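To begin, one chain is listed below as structure tokens, in the form predicted on its own.
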Amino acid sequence: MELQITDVAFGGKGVARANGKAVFVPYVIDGEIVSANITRERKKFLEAELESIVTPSPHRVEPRCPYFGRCGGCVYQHIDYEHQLALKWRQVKETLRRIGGLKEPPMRPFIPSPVEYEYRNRITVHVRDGVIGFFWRESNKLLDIERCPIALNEVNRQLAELRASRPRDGHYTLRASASPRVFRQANDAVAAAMLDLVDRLLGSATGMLIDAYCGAGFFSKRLRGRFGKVIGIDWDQHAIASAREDANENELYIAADVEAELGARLRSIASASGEGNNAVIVDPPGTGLSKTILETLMEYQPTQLIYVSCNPATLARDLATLKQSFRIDSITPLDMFPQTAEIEAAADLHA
């Protein structure tokens, strides 16, 4: 059938109506009539494949990487750069519309990528039977790859040098350098920015930081000198340890449970005082806030609060419970992997 493209969701696919139903095209830019063919039918939406193009978007170029459509890394490297920003900052501000009950959500400027492609520091290819590379869109089946497009240059020669190893079936994590293999941002000049942005907005905070999934001490390095004292948090033994390798006097890393320990350090700051302006980092995995960590930040107010996220699904969600009472000053969106779906962004919130 033909479609008229009204929008792109978050996760890629275009957005359409048929029969009284959602339309979910992937492939597409708003804006655009396409013909594509129903692939599934839910209860209150379909599923389509892209069959062509009958009036294209002026976004619309030409994907660099040959695998693109078939690989499931990339969803936008038919569309133009200032777009895909466009299109991200508006998922980002709808997601914080329709989950997190913000109906006019203080968004700020999108941060972008320096570079589109070229930007990644470390991938991770899968083995198997012989075949190199990543999984197919919505398949666990494995397509050869040769080169990633996305990926430093440094990746893809050790790229090459995997595949003319022979190596056994397996996982293998390709990095540009030899530092410790604890978590890192995969796209350098963006963690920069984000390292920039978090210091900015901590404006005159100086009492006590605690960097709750601190990992190395991505923020807590940074931003040593401004506070007196530094705590950082993560389960991670490993990255523990080389957040302790260069601390000053005013840090401490605690490898623990995060739930467990930030509740007991916010506690025994609340039963303090003169302790200045405090301020809390979280910088959770996917799932975003547990529960139990959203109750704790609530009870014991630290007078700052950054929530970084790498998914805004659950960064809504939290700051729907949050805003009662916390409020929320600016989001900051910064897209650490251009050409794909993902979005990272910062929220400051103030007690």
Ligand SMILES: C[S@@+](CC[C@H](N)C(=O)[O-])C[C@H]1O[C@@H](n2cnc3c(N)ncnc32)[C@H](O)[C@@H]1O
Second form
Amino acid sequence: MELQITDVAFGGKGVARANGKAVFVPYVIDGEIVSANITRERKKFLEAELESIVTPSPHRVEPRCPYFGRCGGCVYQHIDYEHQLALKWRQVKETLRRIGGLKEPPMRPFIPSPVEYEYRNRITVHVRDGVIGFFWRESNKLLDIERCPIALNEVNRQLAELRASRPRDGHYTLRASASPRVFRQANDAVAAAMLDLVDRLLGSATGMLIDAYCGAGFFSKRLRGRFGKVIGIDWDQHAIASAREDANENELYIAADVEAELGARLRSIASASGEGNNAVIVDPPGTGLSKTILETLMEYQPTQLIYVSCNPATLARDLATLKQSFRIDSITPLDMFPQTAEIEAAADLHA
Ligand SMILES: C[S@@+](CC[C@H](N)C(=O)[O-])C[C@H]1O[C@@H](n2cnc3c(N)ncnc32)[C@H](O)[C@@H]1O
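Structure of the form predicted together with the named molecule (previous: the form predicted on its own):
Following is the full complex, with the preceding chain placed first.
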């Protein structure tokens, strides 16, 4: 059937309407008229596959990757970069409205990636029965991949080496630099922009900084100079060991569950003399913050809370709670992963 695409939802699928229901179609652009086949009928919506484009969008471009459309990694290579950002910006705003209950989310402009391809400093490939690559989209079947155009050349060189070595079945993380095996932001240029942003947002805060989910101290290392005390918490022992390596006397890194440790640390801030101007950064995994952690943050109310998120849906869910105790000053999306559906964002909250 012919469909008028009115929007592109978070995750990358185009949205249209047919038979009184929403229809989701991948690899289309808002404003396009397309011909699509309905592949699945659900209670509340339909799923379709693109057959042909009747009226293309002026934002349509040629995907650079031969695996695009099959590989589960990228969803936006057919859209020019500026429009990718416009769509993602709208997706964040809509999510904050719908799930976060924020009528007018204080959205800042997108921080773009200076490079649209060749940015990933690490990829994880899977090997099974001689097939080396990524998963097909919406499948657990493996797609054989020779080269990934969103990865740095060095990462692709390692992929070629791995392929030549006839590896055993398993998962292999290929990294552009021999960094320790701990979490590291995947796009160096956007990671640097994120540090600048968080540094700027923290303005004149100088008291104590708690860096929750600190990894190897990505934020703490940048900020340690201006805070009297920095406490990093992460349950990854290797990350904490790496953070401790060059720690100053004002830095403390604790290998623990944030859920168990955050309350005690916030209590010690609250009882310390000269409180005020204290800040907490949280950078949790995609699942967001637990109920206990939200309650702890609301009970002890640090002066400023920076919430760095890799999942707009859980960010919105958590802001819906946090807004009872904090004022939300701004939400800045960052494009850590061009061509993909992923969105990173930093929210700035004040007690
Ligand atoms: C998105 S990464 C952020 C790391 C760091 N902020 C950075 O930018 O490099 C999330 C981190 O949270 C840690 N983590 C996840 N759940 C945790 C928990 N319940 N308690 C402590 N650390 C946790 C992981 O080990 C990982 O290092």
